[in-house]
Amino acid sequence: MPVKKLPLLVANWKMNLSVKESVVLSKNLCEAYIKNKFQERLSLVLCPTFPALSGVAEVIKKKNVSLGAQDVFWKTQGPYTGEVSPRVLVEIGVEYVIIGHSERRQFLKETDAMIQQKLLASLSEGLKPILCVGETFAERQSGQKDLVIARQVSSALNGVVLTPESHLIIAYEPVWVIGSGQAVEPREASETALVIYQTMLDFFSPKALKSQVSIIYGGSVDPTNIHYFVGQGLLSGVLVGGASLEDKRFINLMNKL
């Protein structure tokens, strides 16, 4: 019988913690992860800033906790000042990489074309991309939500071929709820996951989607609502921001799974 995939819990620390703070937090979380045997109930991914990746990698080594990066460039090497190669990320132990987060789309003007290139480059180097998609409040109000989601997914997956070793995560993050403290209704999150799944059927077989692709939710996830977004319909995990920055709160959140 196939092994059931554990719920995926991704902590995105964004630009909130120093290197020292990231290392301390990762140590505290790893201790709780092992002590409470959370590894039997969930798969944990920690995504610190680039400068903290090596330090956190050392802490989580042999702890059954995975390392994620918050971004990546679409070339493995070259004259690209300030960018980070997917090959270098793999070299320092990164397994997952967040691509297309709404904050990068908004503040750094990342386009669908740039996100697609990052996705292709990451998969080619064996990374597991966490592709973020989501609508703005204006797009939602105008009834464009599903069209926006389908466009973002289709644009990112253009030209993508999943090898037997490939793994892909799609994170539905409605832009208007991120950092607001107010998550969407669980039913809407599940319905949007179905839109994402149906869009992906244009690119991958149902068999590949079942074994190699996961859909998760992100946006004001906290200990009081996490259980609504895991194991509901097609949703199989969460991407957590603010609630992952304090060890006791995040451990409480893990306890809810």
Second form
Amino acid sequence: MPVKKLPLLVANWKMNLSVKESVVLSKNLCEAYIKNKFQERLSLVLCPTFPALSGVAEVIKKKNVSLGAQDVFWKTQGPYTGEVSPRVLVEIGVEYVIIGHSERRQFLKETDAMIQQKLLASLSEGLKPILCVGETFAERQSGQKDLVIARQVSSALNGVVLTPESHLIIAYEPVWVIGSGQAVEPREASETALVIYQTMLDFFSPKALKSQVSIIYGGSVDPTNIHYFVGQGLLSGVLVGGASLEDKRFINLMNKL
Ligand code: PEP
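Switching from the form predicted alone: structure of the form predicted together with phosphoenolpyruvate (PEP)?
What follows is the whole complex; the chain from before opens it.
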């Protein structure tokens, strides 16, 4: 399947909205998406909370909008109380899955090894993983940024083999700017995208990277700065948290692409 060349816009609603609010927001966004012909300019992925996935799946059906989950487990079936199988996500229409978000690394103590297992399981079920990597402020201040990014990417990709159908997205999300209202300098995001690309060259051919892998940026993206992060160097999309929670603001953001 040819890879979509349009900029990728991923809305991560985290645990901020109820099921009802997720459904209403997705309806409003779909309406604007169709009315403004946004599908000609961007690929939209909505990532609601787990219990809202089916409701949002219903709303976006046949509207050229994709569904994403915010997490997944690394086994497809079995005695894993409270976990969600990648196979079940596919069953309800999920196409993308966020893996290794810094909030999960921080609050749920997700390790590089767990993230690698989630990535493998998701790819083998045909999901498109959105692997989040990023340094903390302390790591940046101590000059560790590139090392941290390279380590996170390499450990997640350990053992990953892309089939011709696989798609993989790496989201560079500096932990210290998430939710801060202040994105990183676009140049810094581009330079880090290059570190990610170079690290991936140890795993995939340049041809596979070009057609099956995308690098996107996340961290305080809003309507005023989105244009700095899309189509700049190796960056081909954005992951948006706070600015995706309110319809008018997010539609404004889509308008800027
Ligand atoms: C995120 O948490 O993935 C994110 C990008 O959040 P925000 O846009 O609010 O910084």
